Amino acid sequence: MTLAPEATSADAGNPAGPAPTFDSIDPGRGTVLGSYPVASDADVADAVARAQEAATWWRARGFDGRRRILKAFKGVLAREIEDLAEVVHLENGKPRSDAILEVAIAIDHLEWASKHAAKVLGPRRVPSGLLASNQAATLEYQPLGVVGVIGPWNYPVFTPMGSIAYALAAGNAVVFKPSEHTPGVGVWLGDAWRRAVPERPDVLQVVTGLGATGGALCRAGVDKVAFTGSAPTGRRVMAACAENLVPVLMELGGKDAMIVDDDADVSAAVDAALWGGMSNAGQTCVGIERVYATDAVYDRFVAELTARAAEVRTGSGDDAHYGPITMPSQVGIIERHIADAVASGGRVLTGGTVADGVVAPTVMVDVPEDSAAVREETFGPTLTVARVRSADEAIERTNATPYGLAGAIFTRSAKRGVALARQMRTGMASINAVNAFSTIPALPFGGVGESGFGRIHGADGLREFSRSKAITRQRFALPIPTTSFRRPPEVTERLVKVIRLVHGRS
């Protein structure tokens, strides 16, 4: 299948002729899927200008109007879910079934955002307090205007839609720059919006290109940028946004850990570790890369994990559990991490090989904690498993990296699981599951430290793409004015007495 891109924002009004192009490559076969324009600085600026005009129209629809339109957009995605999943499969390399799951979760998030925006962001009364008892206080959240979204290639629908859906529901227009590795997915989404909302296509626009196009989006007058990618690229995005004090949301990498406690269901933990570490070829920011198993379960866990990993099917066929590495340069990083683990005393129990861009399911043990395989984000289908004396020691090791995105705990004790989850220095944690938070639209998604800041999803995600607006209305005048140059001296004396009476008691 060859992807034939529709005209993008970058095609519009270019007097200099056709823009330079770049190719989208099928990572499993190495064939060209389609060619896409490289949007220039002027192209991006034009798209943002159109979005600014469209944002006024979009905001005027109100919560109810936007919800009806987003329902139409959602309908297109749902009816054509298999078509979109096929584009994801071709450009990313993941199995079609995983691509369908990704799109389905994104649709669920779109539904939640449009349904709950009014309740989360709409005007509400707040208490005025003692000193302003004559004031009526109201809080509401207003759209920012235009949000620039720079998306990743590993989950090219789910992840950017975590920003796009919530930004749109909050009343913003969006200009989306998809990854250069999955431009067809972005163009497909833009075309789906145009078909769902033909009267105002500029509310959601797509600009394709390379890194410079993302930089141009940061400088083109958007009101916020939502970026997903690596920490080094995130720093460059922040630097570009800082030139005009454009606020940013950073969803960066992770080095997520799983803790398997003494009383864990070992088979369930093994199944979750395999999925968390190796689905999507390990190219998951919230994927499991490290496992800490206590003495009581370590031997059984390692034996079962090794046996199960050998059953995982790889390749581009319909029966594959995961496909090739999407970005060819990532293969070198994965190989370096495996080599460093072995050189520092670690052992590869299964896998460790690469063929035709596919990394075999890899399980490693005895890997020192200062190894790159433990300290750095691998972004491949590898798991390091370490023996620990207790879950408390596992928490110490889990929190010893600069990353802090997510994690998992396996224990039969609900109380113990919650306690350990709270101790993880992460934005998210799952107990007796992996990545469960991703599928729950009401929960915020994001990390700390090198994993970024800001939140998508849930009420926090809606507010992330809004600005708070505080409004007060004087209901009646105070008999003695407190904020006036005509305030008599005795008012201050009375104020001191009241403050001491109300707040001075220990």
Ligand code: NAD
The other form holds:
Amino acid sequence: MTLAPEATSADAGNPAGPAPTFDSIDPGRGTVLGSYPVASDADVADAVARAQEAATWWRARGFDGRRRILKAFKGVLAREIEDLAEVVHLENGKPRSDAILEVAIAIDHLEWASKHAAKVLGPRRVPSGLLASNQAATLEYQPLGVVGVIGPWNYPVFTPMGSIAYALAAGNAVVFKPSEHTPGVGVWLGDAWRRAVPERPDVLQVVTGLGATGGALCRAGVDKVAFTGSAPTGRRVMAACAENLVPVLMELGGKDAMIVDDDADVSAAVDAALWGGMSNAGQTCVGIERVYATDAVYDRFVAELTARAAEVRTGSGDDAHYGPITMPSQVGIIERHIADAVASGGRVLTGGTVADGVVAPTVMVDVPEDSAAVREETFGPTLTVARVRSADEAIERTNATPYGLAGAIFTRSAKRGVALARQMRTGMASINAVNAFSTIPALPFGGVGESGFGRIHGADGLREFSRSKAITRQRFALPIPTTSFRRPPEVTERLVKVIRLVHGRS
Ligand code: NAD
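Starting from the form predicted on its own, produce the coordinates for the form predicted in complex with ligand NAD.
Then the entire complex follows, led off by the chain already shown.
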């Protein structure tokens, strides 16, 4: 399958010749899937200018109008789910079934965002309080204008749609710069919007290109940038946005841990660790990379995990559990982490090898906590398993990295599970499951520390792409004015008395 590249205005009549392009490569077969324009600074500025106009129209649709249009967009995605999943499969390398799951979750988020936007963001009366009882107070959340979305390649639909769906539902136009590794997915989404909403194609536009195109988007007059990617790139995006005080949302990497407590269902924990660590070839921001198992369960957990890991099938075929590493350069990082683990005393129980771009399912033990495999984001199908005396020690170790995206806890005690989840220095935690929060649209998604800040999904995700507007309406004049140069002197004395009476006794 060759993906159809998008023609841009830069191609037509360009006196400098055709615009530069870049290729999208199938990581499984190494073939070129399509060539895409490298959008220039001018192309990006044009797209943002068109988006600004479209944003006025989009905002004027109101919540109901936008819901109707977003339903039409959702309908296209749902009807053509297999087509979109095929593009994800080809460009990212993940199995078709995983690509279908990814698109399905994104559609569910789009539905939630458009359905709940009015309730979360619409005008509502709030109490006026003691000193302003003559005022009616209203709070509402207004769109920002144009949101620039810069996305990664690992979940090229789910991840950017976490920003796009919520930004659109909140009333913003969007200009989306997909990863250079998955441009076809981005272009597909832009085309789907045009088919669903032919009268206003500029509400959701896609610009393709490399990092510089992302940098241009930061400087093109957008009202916010929603960035998903690595922390080093996130810093560059923030620096570019700082030039014009453009606010940013940062969804960055992780080094998520799973804690397996004394009373855990060990088989369930093994199953979840395998999926959490190795699905999508471990290229998941909220993927499990470290496991801390208590003395009571460690031996059983390691034995079962090693046996089950050997059953994981890899490759590009339809029966594969996961595929090749999407970005060839990542293979070197994964190999370095494995080599560093071994050099510092760790043991590879299974895997540790790379063939045809596929990293074998890898389980490592006895890896020191200061090794790269435990401290840095590996982004490959590897798990380190460490023995701990207790879940409390596991929490300490979990929280000892600069990352703080998500984590998982396995215990039969609901109370203990929740207590441990609260202590994890992360934005999200699942008990007796992995990544369950991703599939629940009402829950916010985002990290702390090096994992970023701001939230997509849920009510917080809608508010992330809005600005609060406070409106007061004076219902009647106070008999004695407090905010006027005609204020009589005794008002201050009375105010002191009232404040002491109401607040002074606590
Ligand atoms: P990356 O940082 O290399 O690139 C992300 C995007 O930024 C790409 O579209 C890229 O073209 C663009 N970019 C590069 N340089 C830029 C610049 N100077 N200015 C503006 N944009 C620029 O990340 P990646 O390799 O595509 O994705 C993998 C990373 O993303 C991992 O660290 C992963 O954990 C993280 N991630 C986080 C989440 C989350 O929600 N927290 C989700 C998925 C992936």
